[in-house]
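Just one chain is shown here, as structure tokens, and it is the form predicted on its own.
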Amino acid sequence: MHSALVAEKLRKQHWKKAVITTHHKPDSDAMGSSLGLYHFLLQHIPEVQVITPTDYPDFLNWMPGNDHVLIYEGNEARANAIALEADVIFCLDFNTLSRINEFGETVRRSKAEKVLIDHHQDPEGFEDFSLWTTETSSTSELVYHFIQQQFGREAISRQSAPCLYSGILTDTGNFRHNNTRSSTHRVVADLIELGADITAIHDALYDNFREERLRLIGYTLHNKLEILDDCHTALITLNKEELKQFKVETGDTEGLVNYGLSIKGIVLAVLIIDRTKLVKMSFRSKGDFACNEFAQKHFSGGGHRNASGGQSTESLEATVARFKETIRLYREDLSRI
């Protein structure tokens, strides 16, 4: 890992415009590491620029430092000559340029340095540094870590702690998941000392939804929840008419995934959702099941071990009923665990 040279250039000021990409459609993870790195930049970088791809949920929007995060759909050309001025950009919570849609290629050109800070697997190889390891828990975690050890605890801020926090949070599954460690529960121990409050993230992030979510996850789980025994596998789908009979919006969907993998003797959790331009799936696994392999040698995805995307470019019935052919030849696998 390069943390040491990153820090030595913020503190020569060697950097003097500095922009935070994070992949599209940011969750909490993306949108607590991005802006929890904003407010620690801003006392070393004269001008930083928070930039991602697409929208992002409203349930975030409460994040210090929100104001100031620039949406590249529907500001391209402003987006586009913020990152080709740069000196460096921060490329947070992705290894892949793909992953930022259109942006990528903006930020291939652009002649700043690339710094990625990133936990999933199999990087691209596009930056000049990187901070990236898949021991952590989550992109937040790892901000953590690089402030903390090269700068010390007192240079996070309190804007800082709770933009950490909920990306530990949620890519934890609220220290559930196995990448949950002890040290992750000391990180997150201190980010409370440092100001992050538990409650209010927890309500922000949780109790603060639309009737018309709530609706859709009734309905899915009553009329769209389908179970194949033989595989072990739980499924859901939604359709384009779906989505627009609850008025589907950035962050609804998500989470829709995991209610599969709660059924009792259930391994492998699938939500197949048509998005129009492509159709989007999400994969949660237990034990030992691969899902990120599964979704990347199937469904031109990845991710991590236990909880991955895909997409496809068929439409959603011929992409459902390839997933359930391929998944049958993976019954073995799927019995054992």
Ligand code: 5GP
Given for the second form:
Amino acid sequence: MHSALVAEKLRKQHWKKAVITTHHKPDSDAMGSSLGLYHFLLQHIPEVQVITPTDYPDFLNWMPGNDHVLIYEGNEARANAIALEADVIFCLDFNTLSRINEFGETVRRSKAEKVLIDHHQDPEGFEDFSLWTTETSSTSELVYHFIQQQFGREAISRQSAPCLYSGILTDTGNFRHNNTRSSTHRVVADLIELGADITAIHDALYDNFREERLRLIGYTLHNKLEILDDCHTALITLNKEELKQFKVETGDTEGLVNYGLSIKGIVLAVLIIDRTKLVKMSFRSKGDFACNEFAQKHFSGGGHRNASGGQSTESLEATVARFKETIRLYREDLSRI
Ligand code: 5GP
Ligand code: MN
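Return the structure block for the form predicted together with the ligand; the form predicted on its own was the one displayed.
Following is the full complex, with the preceding chain placed first.
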């Protein structure tokens, strides 16, 4: 961990222009850690710009600082210029540059020093300074520890606290996944004291959807849920027509994969969606089945042991067929849990 080195540079005001970036289709931890860090960095760096590779769900727009976020897609020239002029780029909640799409090439080319803050396995190693561990629930929790340990808890502002809380909340599945530790609850307790309004945050994240999202969930669970009994697997697929029918927007399918896991005896839940350019896959598992290794080996993906994702350039039908074939190879692993 290079926390002390990074803190030293911040204290000496070594950096004048910073960029914070995070993975494409940012989730609550990606945005929460980025904006949580943003408010803090402004105390030590004159110019700080958050750049996301793509858009993100409307239910994350409430975070303080959201109005200052620049979305790379559609603003490529401006985003590239800012990243090339920056003297430091903070890379949050991802660890391979392919996770930030074409913006990754700019980040690679930029002479800026790179600081990685992340909790996923297998970092590619593009960074100069690493604040990395898989032992923390979320990148937001890592940002909390960095600020608290190096600068004291008072350095976490009323703007940062709700952002960091939100990232921890969602990456732990509302404190139910096994990445939730007693220390996680201590951090969260502190964030509440520092200004995170938990009812407002829960309302913003979970009671803020369009009607179509609920209709989509109902339709999907009724018509599209397939159980692969011998593999203890629940599978949902969504094709392009269905995405159109329910006017699916960024964020509408978030959480859909989890329903499969709530069925007794199911240890792997899978969601396969025919997105514009790629077929996107989400995996969630229980127990020892490492769905990140499965995603990495067969579907160019990765993530955490019990929550991972991947993709395929084949058609939806071909991807589903290949998934069904491949998962059979793991039948025994899936039965043992
Ligand atoms: P989700 O299913 O919510 O998109 O992603 C679940 C987890 O897997 C997240 O931690 C995410 O960072 C990771 N993940 C999702 N898709 C990919 C992918 O294509 N590659 C890698 N390396 N990780 C992914
Ligand atoms: Mn995360």
